[in-house]
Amino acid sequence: MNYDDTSAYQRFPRSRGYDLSWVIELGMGPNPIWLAEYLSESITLEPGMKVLDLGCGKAASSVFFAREFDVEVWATDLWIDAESNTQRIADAGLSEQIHPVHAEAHSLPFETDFFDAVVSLDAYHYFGTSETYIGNVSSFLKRGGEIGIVVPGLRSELGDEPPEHLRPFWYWDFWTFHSPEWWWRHWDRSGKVQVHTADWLEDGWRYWMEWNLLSGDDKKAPDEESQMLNGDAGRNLGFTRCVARRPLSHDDEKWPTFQP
């Protein structure tokens, strides 16, 4: 499959400037450059901003944000060590602009009120579904700063069981997939952020499928994930985007902060 033949080629024009083999090598799931470009359409990124890329994997998204928007990025991940990301960042010529960090999402080594933006792609659902996490992570944002995520999601919430056609492929951790409405409510009711975007990437399942084909041309048969996506055909599975802003003052937050 040729990249030029995909619908994603038209949908994500910035991504055309990135070598396909490089993205495949650094990918750890759906194309991180496509997801980063989709997020960038709804979050403010301006030259000189300090950005936390939370769950950055092999730092492809960090390279994208630094190169496309001239921001300074803290590329933070638990599964990928900082030393290996240091080399990838150096190879991209961005050592002065991207700072690799090895950290767990619940033990971040940053000062409060430090970042202008927090971004997270194909990662936040692994650690951010608890009721308290958005309040904790948003504390690293400056007042007025934004947090934005793109994660595998559901068009609408399911019941206690997945649909019949998804059951053969359904892993227990897929219950971290949620709808735009779920993420909106989950963040908004905390009072710690003001949500302004919670939406669904149209044809997201198709782009996901195209990426599986592009990154797995040597496979003789469709992999399990592609079978799942093809069978679902966008009825349930795709990508959710959610973006929110930290209130400008404590008085703008919905609930008072607990004082022991």
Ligand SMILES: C[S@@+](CC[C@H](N)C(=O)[O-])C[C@H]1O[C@@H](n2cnc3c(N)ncnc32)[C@H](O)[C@@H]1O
Given for the second form:
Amino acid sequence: MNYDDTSAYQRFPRSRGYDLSWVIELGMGPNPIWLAEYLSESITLEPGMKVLDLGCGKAASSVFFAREFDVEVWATDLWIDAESNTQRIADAGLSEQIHPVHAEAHSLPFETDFFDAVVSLDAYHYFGTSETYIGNVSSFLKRGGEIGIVVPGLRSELGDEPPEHLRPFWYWDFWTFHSPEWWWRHWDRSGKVQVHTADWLEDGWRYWMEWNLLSGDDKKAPDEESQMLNGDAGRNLGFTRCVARRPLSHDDEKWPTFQP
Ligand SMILES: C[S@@+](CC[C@H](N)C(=O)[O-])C[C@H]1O[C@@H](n2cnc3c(N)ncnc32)[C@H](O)[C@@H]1O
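Now the other one: the form predicted together with the ligand, given that the block above is the form predicted alone.
Once more the chain from above appears, this time first in line as the rest of the complex follows.
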């Protein structure tokens, strides 16, 4: 399969500027540059902004945000050490603009009210499904700043059982996949942020499959994920995007009586 024959090539024009073998080397799941481009369509990113890229993996998305929007990025991850990301960032010529950080999402080493934006691609579902996490992470945003995520998700919630055709492929942790409505409610009722976007990437499953073919993942994992995605054909699986703003003052929060 040639990249320029894919539907993802048409859908994500900014991503065309990134060498495919570089993205394959740095990506740790579905193409992080495509996901970053999708997120960038709904979140405000302006030159000089301070951005936390949470769960950045090998920092491909951090490079994308720094290059495309001229923002300063704190590329933060748990499984990938800061030293190896330092090298990757230097190789991209962005050492002045991207700061690698090794940290766990629940104990972030930052000042509160510091960032203009928090972004997270294919990572937030690993640590952000508890009720309390949005209150924790949003405290690092300036008032009026935005948080945006793109995660593997479900078109709508499934209840207690996966559909028949997904059962042979279902890993227990797929229960961290959720619908746009679920994420909207999960964040919005906390009152810590005001959600303005919670939606579904049309044809996301197709881009995910194309990525598996382009990156050779279907060969490594005897085609299991591609079989699952192909069999599902977008009925359930794909990508959820959610973007919210931190209220301008404590009194603008939904539950201003609650002071942690
Ligand atoms: C599937 S990888 C995606 C990485 C990268 N965003 C990408 O798309 O290539 C998930 C990332 O989430 C990060 N992660 C998982 N749990 C975390 C936690 N508790 N704190 C910080 N990062 C975490 C991992 O370190 C990993 O790099």
